[in-house]
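Take a look at this one chain, the form predicted in complex with the partner chain, written out in structure tokens.
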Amino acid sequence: MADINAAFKAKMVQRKWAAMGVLFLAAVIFPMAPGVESWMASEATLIIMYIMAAQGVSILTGYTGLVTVGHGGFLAVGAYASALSTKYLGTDLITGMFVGAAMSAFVGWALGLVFLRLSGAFMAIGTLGFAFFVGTVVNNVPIFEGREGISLPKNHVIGFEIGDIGFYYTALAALGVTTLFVSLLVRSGVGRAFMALRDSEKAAEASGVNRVFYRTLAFSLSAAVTGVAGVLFAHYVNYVSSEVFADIWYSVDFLVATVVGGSAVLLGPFVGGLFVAFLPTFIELFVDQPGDLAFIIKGGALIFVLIVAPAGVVVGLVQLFRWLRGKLGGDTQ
């Protein structure tokens, strides 16, 4: 029994990595495939940025169990950190990502300390307040240039100017790194501590998990990943403005992406990011000027997913797959 289970699990793990590998390989080949135009790569870039931001949210909300409605704030922190360092120090995109991640991680750490004892609905409103706070700061403190915004030069990576395809590959590489990072993290002792805090704070503390340290660590790692996505958002359109980054709808969309895909599953943000970023474009393929219909479809789809697969699409599909297998296996016997 156990051996079968272990074997099954090993197989699933293998499959997961195989799936990820195929996915990335496909993503690498994609822009070069015949019939694929640059705008499709741009669409994919948008999805990549959403996936990455949702990965950040999933570290906190999925693996550590702290619901955040404020990751738009970290998106802004990452975006502005990189934008300012590009404008005043002339850093390139790669350096920008490190700057954005570091700044975001620092702010996340501080926020984690402030919200040390919050959970549930209280944490949600606290993080939402943080997003608004960031919005007000970038809107009013002169260095951020408010809604007028900061225009950035064309993107450079180690001295070479990159176009939209180059940007796509850069974003893809960054997504590869964050995916690797998240997958290592959640399998490590630190990831176990996060999940232990999520499942039972008491038992975690009794097992020696330092609640303060790991909560703030989860906050800063989560913020860092979303911060990198913010850097990409900023450089993708070469422009940051409080009109864009002070918007709470990013925060909400990232949370939706995390929930839809499955909050504590590696593939979850991929499905969720696709859902949030690509759904409007997808609907447009079938309906001309969907407008409000897009809203209705989005809401309906969201509720449908929650009712049918409360643990997210990925988990739901795995369960469906197992059920089907059991059913088919039963039939042949």
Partner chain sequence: MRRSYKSFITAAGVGVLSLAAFGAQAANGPGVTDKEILICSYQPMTGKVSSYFRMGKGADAWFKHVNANGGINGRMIKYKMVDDKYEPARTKNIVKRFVERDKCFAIVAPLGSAPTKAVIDYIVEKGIPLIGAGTGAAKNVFYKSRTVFPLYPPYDKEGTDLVRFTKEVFGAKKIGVIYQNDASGKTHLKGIEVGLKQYGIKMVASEGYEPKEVDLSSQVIKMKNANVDAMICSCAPEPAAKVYTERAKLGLKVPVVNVFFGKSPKVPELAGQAAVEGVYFATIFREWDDPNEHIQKAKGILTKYYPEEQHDAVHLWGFTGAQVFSEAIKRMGSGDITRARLLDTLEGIDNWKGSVVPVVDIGEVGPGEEAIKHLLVPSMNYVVYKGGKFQPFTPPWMK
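Form predicted in complex with the partner chain done, so how does the form predicted on its own look?
Next comes a single chain, given without company.
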């Protein structure tokens, strides 16, 4: 029985990486496909940023069990850290990603210490308060230039100016790195400690898992990944301001993307990020005056997924496929 389970798990891992490989190959080919214009690559870049932000949320919510509604704050931290380093130090996009990740990780570590005793709904409310706090800071502290904002120059990578297509491939490469990082993290001892705390904090502590260390580490790593998404977002629009990055709905969108796609599965943020980022554009193609229709659909999708497939769309589809295969297999006997 143990050999059968091991073989099954190995087969599932192979299928997961095969699907991921096909997905990234399609993403690499996409800008070169016939009929694809630069604005389409630009729209795909936005989807990549949502996927990365959802990956950051999944580390905290899916693998550590800490509900967050404040990752829009980490998006802003990463964006402003890169914007300020670009304005005052002349850093390029790649350096900005390291700066944004480091600053977001530091803020995440501090926030993890502050919220050490919180969990569940109290954690969600606390992180929501953090997002509001960041919005207030960037709107009122002079160095962040409030609503007037900070304009950024054209993007450069290792000294070369990049356009929409070049930026798309840079974002895709960053997504590849974060995806590999999350995958290795989950399979490592650190990831197992995260999941042990998620399943039962008391049992994990009794087994020798340091709750303080691993919870603050989870906050730091989660914030760093979302901070990189913030850096890309800032350089994507070449502008940061409180009107853009003080929007609390980013935090909600990231949580929706994580829950809808699947918070504890590698492909989950891809499905959820695609849904959340592309939905407004899709609606505009068919509805002249969409209004708040996108928000209504997101809310409805979230409720539907929580009822029908609590583990997310990806896990729900896998379970449905197994059920159908079992039924069809049974019918043929």
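Computed from a predicted model, the values in this text were never measured in an experiment. Rigid core here is just the name for the largest C-alpha set that superposes within 1.5 Å across the two forms. Residue numbers count along the first chain shown, from 1.
Yes/no, Met32 Cα shift of 2 Å or more between these two forms with rigid core fixed = No, the C-alpha position differs by under 2 Å between these two forms.
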